[in-house]
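Next up: just one chain, as structure tokens, the form predicted alone.
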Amino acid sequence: MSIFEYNGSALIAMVGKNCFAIASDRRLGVQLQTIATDFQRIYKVHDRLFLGLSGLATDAQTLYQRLVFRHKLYQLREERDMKPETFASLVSAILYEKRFGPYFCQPVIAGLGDEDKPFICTMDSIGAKELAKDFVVAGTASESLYGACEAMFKPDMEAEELFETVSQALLSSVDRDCLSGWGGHVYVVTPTEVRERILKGRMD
């Protein structure tokens, strides 16, 4: 088993019309043994920028703490919040400088940039960015997430339809992966509000 699969995870970010959704499962396991069913994988950087971290849970928490530190320094120096594109470059640089002993994480970054344009991106454990205009996925359930998202995605969805699409894609995908699941956690972000919802899923 790969170290990336040790705790299990499923992450997805999808763009809509001037909005985006980011969702994760809630299971924390040690291989096939479930440890917690309310684990947080999505972190709020600021009101318009969210970060999801799949992979090894300990490394994810360490990396998040480093990123919060760097973002606060940026806010003090620049007196503004970081743009999603800038934050993606920061995450990439932090991962790449540890490339010989990497953080075993696959980050998913989602945010609203200038003129409320949604930005989503994922990268591997050494910071190689993959930008997308529709959706990005990460974690042990990523293969089934790709299939569900390809089938369900359509451009320019409104916030409520986007929530339904992301939720259905997540719940149907984690049923096909025994290392992730136990419900879901969805954020839908528009220029005016952030909606957070907890999904109930199969508990096995």
Given for the second form:
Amino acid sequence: MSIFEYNGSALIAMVGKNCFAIASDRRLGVQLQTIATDFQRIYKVHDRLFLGLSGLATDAQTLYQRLVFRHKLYQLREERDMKPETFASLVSAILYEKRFGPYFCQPVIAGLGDEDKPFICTMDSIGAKELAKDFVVAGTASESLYGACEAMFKPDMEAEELFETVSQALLSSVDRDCLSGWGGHVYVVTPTEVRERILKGRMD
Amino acid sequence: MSKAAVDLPPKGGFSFDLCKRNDMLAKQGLSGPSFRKTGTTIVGLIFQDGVILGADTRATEGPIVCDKNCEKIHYMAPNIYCCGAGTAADTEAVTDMVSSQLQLHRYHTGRESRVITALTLLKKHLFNYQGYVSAALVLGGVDCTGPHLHTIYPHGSTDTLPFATMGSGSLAAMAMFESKYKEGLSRDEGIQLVVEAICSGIFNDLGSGSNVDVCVITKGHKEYLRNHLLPNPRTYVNEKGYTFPKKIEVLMTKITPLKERVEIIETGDAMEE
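Right, the form predicted alone is done, so what does the form predicted together with the partner chain look like?
Now the full complex is given, and it begins with the chain already shown.
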């Protein structure tokens, strides 16, 4: 069994028109036993930047704490928030530092950059950045997620349509994965507001 | 956390503190992750005025394509570019690191970087890690001593060649080069040959795919032709889009309005001495 399949996770981020959506499942398991159905995988770094961490839950929480620490130091020094591209480079550097004994995490970073242009990015567990213009996925359900997103994605979707697409892609993919599911947690971020929604899914 | 200094910006280099834990997990049967590789076909050739580099754009994670349009031709210096195959994080990190070292060297010496400098910095680093930093590179550029093309293997050995291929598609690409390469190619002939070699990798090697990137470097000038050829477009797009039969049920909605970002522009006087 792979270390990534110990806790189970599903993450997806998608770009729309001047907005982005980031979504995750809510299950936390220990191999095949479910121990929580409200586990938080998506963290807010600052108002316009969200970080999702899939993979081993303990490494995800540790990595999140380290990144928030570095971001707070940055805020104190620079007196402003980090841009998403800069944050992605920071995460990549922190992961690559542990190249030969890595964190078992795959981060998904989504944020609004300059002029509220949406930015999404994912990395493997040693920090190889993948900047996409449409969608990025991570987690145990990633193969289904790739397929679902390829089929359902359209460029320049508005916030409501983007929410619908992301939710359908997430729920249909986790339905075919034993290790993730138990509902969904979706954040849709536009320049004026953040809409956080909890989805009802199959509880198996 | 054992020491307070653990989380301050590190002095640089790798940190091995999670290795013991990862070994313990591996012994319990939880195998490690597969890293993103860049399966790849990368090529380079020397033509009459300089160097042409080419690469495909597929990044794989095991058997899955995780990036259909990644960039494998990395910037090293204004006159030097490097294509990378192998573990994606390693190629990106090593080329970024040597690119910064070359920039510092340029500031220090006041001269244009030489390809041989980049070559030595790369091979020293890779040999130092005995092949564990899995980056196979094709380095090309034009400096004051002329055009140069080198290949660098993950263990640190290098070759200097008039035409070179690396990656899983290297045999397919080398077949094209061996049959059609000649000295003194013109720019268009060179680009044509590089494109044919990459296409041969794209269509015959499963680890390579998507589009062709080309980079032409001549004395004092470079042209990075990103997505020069797109032989695999997505032709099956449904105009109507996707209609979802089942409705999404939402249990809870929370709306947080975002404050408008205010930029404070300093208008006061500069500090007095």
